[in-house]
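Next up: a single chain in structure tokens, the form predicted on its own.
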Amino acid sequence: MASKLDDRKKQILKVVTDDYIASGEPVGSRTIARRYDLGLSPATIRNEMADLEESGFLEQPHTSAGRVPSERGYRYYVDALMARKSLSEKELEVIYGELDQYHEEIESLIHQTSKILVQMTQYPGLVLSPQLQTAIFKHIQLVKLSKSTILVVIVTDTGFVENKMIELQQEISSDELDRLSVLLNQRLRDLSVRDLQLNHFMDLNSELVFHDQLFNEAIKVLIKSLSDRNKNGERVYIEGTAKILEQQEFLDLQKLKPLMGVLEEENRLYKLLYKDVIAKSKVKIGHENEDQVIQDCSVVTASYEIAGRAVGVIGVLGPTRMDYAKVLPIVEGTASVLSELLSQISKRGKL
């Protein structure tokens, strides 16, 4: 795409986009000539803006003589033109200070992350909790509750804990339970849920000639628990939905009501975010978002990690007239701090 615009058009597209992001008002050629020292006459700027409109990078609202960036223009701006800002040491300290208060409790830490995103960007903040498929098994414990009832406890490094009870047809001793727990931990520890294969369980079964029923029931519970958690367990934390009301693009109730509805539906927010777990950072503009209701919006996301593995996503949602140069480093910086704190928790064995 870069080869389609010469330097002059790039310069004009950049200042039009910068000006519109800052002011919210369509930009005319005289405004550009007056505010920016481009060394070009208003007539020349007007001709270049007309060419940019014809090429699909600018568009003209019906009620204005000025122009605004199109989705294609915003995409080009984000990819090639914007002067990306860096977080100051003070801003990083604020993010770290806000999140470090919750370094002992993963759920509170993730919830606070959505709040700091709102505070720093003035847009709604979204956080997708750690994904089970990326989780690493850390511990499986079988606990005897009665003669024929045992408790299966599953723990992963992303903070997922599952407890399930199994009713057996025969009695089992605590020693036998301990042996099975040891074997499960030896074979499954440090395997990801995604990489877990049935043959791991078959190998175990060959070692357990005793109590086949217990083994089979325990594995059924393990697989079902993980499957159920994968479907329903990941949460999306959202804060600052009222910030949408402050954006002039959504003063129209016909646009606002369905958008507010999306922000209240966790399943739709999950679909919005989960594909970006493996992406370091991503900007989706307008119709690049699959959900039709948010195609007047942009979503800026970044993945966060535990010990170098991407496990979840944070981001903000706002109008396409978003200050991308400011928002992107905030989202990336917050993801980096969250990754650091979660990795520290994991090393201490709290996950």
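Rigid core here is just the name for the largest C-alpha set that superposes within 1.5 Å across the two forms. Positions refer to the first chain, counted from 1. Please read all numbers here as calculations on a predicted model, not as lab measurements. Compared with the form predicted together with the DNA:
- Annotation for Lys257: C-alpha shift under 2 angstroms between these two forms, rigid core superposed.
- Comparing the forms between these two forms, the C-alpha position of Glu91 differs by 2 angstroms or more, with the core used for superposition.
- When two forms of a protein are overlaid on their rigid core, residues whose CA moves 2 Å or more are considered shifted, and Gln248 is not one of them between these two forms.
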Contents of the next structure:
2 protein chains.
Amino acid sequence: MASKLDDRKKQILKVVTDDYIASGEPVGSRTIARRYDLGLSPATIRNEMADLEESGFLEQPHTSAGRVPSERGYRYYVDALMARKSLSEKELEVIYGELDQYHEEIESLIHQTSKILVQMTQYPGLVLSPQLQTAIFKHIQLVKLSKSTILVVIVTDTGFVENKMIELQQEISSDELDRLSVLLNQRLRDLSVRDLQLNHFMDLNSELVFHDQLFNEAIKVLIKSLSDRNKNGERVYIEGTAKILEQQEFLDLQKLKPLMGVLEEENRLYKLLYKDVIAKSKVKIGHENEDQVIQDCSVVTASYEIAGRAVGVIGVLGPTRMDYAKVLPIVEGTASVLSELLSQISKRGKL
Amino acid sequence: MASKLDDRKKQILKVVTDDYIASGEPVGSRTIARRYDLGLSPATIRNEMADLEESGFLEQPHTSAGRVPSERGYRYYVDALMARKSLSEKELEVIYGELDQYHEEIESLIHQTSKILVQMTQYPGLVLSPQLQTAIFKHIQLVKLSKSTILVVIVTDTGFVENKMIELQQEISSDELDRLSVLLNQRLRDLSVRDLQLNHFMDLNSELVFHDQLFNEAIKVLIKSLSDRNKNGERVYIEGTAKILEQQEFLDLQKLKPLMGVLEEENRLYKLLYKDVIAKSKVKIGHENEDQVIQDCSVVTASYEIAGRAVGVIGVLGPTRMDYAKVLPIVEGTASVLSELLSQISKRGKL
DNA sequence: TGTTAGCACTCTATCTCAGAGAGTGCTAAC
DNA sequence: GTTAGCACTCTCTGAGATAGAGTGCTAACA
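To complete the pair, please output the form predicted together with the DNA; the form predicted on its own was given just before.
Time for the whole complex; same chain goes first.
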């Protein structure tokens, strides 16, 4: 299996892939000779295609059908062959305009982002919300709701507001609560949630001048509630699942069902995406995906940032026969616009 | 079209409907005679069925097929024929147990509710979140985040916590903010959001002892932000959309596509449900639904309450050939469990 | 008068089979 | 190294033909 391809083979592989992505039909030597002006006869192309199949870049659905790119073929196409371009300023403006309407609230902003991905790519769109783990405490406020119920409001630098009601055994006075708020604010500010280990709190606790049993309890409950939070803070938003019905590869209900199942399981979608927070942008083709069920799909992702720190991922999911050349710039462009908007929000709230 | 049916006709309509719901196949006279011990020959049953078709309770897919209930038939079945039972104490316990794990947070509670509906009915499950409109202010807290950004936290008696960041032109001091908080708390407590009209705020405003220009602005921004909120406060949670793929009536992609589309549009789902907040429990069959696309579906809903006040709706959506006898008690039972849990949460936070 | 058996008829679903179409691999010529 | 020609393979489609299910109608029966 030689991985070195001469120029003509590259050209043919590119043309086959382009054509297959556009048409969905296996492409034959004759079609290529007619449709693309390569100056080659069908017979020559046939020979080259046989070679490409030999080296694993193309496949034949059955003996007398045309050729189709293999996963390896797609990989090579994405890495080396396809036209790579970025969105134009104007296109970015449009996305910006669409999203800017929702800058009031981070959750709708993210929601809207997935909708835009769907609209522009015609594939289901995914957004992994900013990870609480990497977020940095900015403000914590304790509000007394009733004798023993207090509301904890945490604001992070990523603009997220988290609420949690917690219950104490004893009553705590508003004054005490305020003092606790102040103390926690001083101590936690600029810590990331990741840093927030039990021992940080322990430190805090031991430093308390007026530590009494009540405070101990309050802090213990708080720790517990926050570490609960960590587990489930990140959400995956998905929109446009209905779009996969448009894909001819999923006309078959037997294939469709498990896929639809996955798209409903936030957990699995999370696993699909969370590793890509660190990757700038990534295309995962077929078996490169860990989840068995989507091994005839591809996932195109790009991470987005807040103030220069990668915090989340957006992406789309489609069949391996995905229009990578169209989708990749859209995903990347949308991620960059989202980054900009989130950074603005973050800055807005800076002290 | 006589609506009066004699007992034998009722019995046959019931048996036909039961059988069709269970099998999905049009049921013929012979099948009934064999499968159910009515003491009637196929020929007699044929005659009765012809009558039932005449009066619009049954339909024939084509001449030489068995009979199928018409929408009118289903309606009669649901109203008068089907076995009506409630969930047993034990079944309610199970639901309670499942949901109680999530009582910490109202949103996950509601989310989980829709999952339970899916699991128990095998149809997509819907939950319309408690309506902010009918909620009652319990606490409002203004937190200063930066010079001009303040975070507004509103807690309602339904246990919901709403956050909104607002931006002022001028800086406001923490002290002033606290005074405003106190004032708003006094004035708004026990008002429903619905009551919150502009004039309430205007009253508030004119009563201010220390009204200065800054307060005016703060209040104006607050009004705006709250009325924005009202529009989008209610959310519809849907789970288990993949379940409709299991329904043989949607094997046809042409039928499936528009339906999947609807299930993704929160707006349309909202319209589907919001009227049922006042109805205790309801079955809407086929064309009884307003949305054209789901006119070959049925929706079974039940409203849930917080402290005796109906605030939201849960339900499932399935083909008109839905197992009403099984689904209705599940939906009603789940709604009652949810009501109980929400009321507990609400009580917990009472001052 | 209501019920039932018998029978011809209708409609659908499924299976088979042949032919068309597309594309390949191989061979031989350029 | 490239190309034309050709036999071969495989799929897809449509046309019958057939089996099966169920009906409606008629006539007989209690």
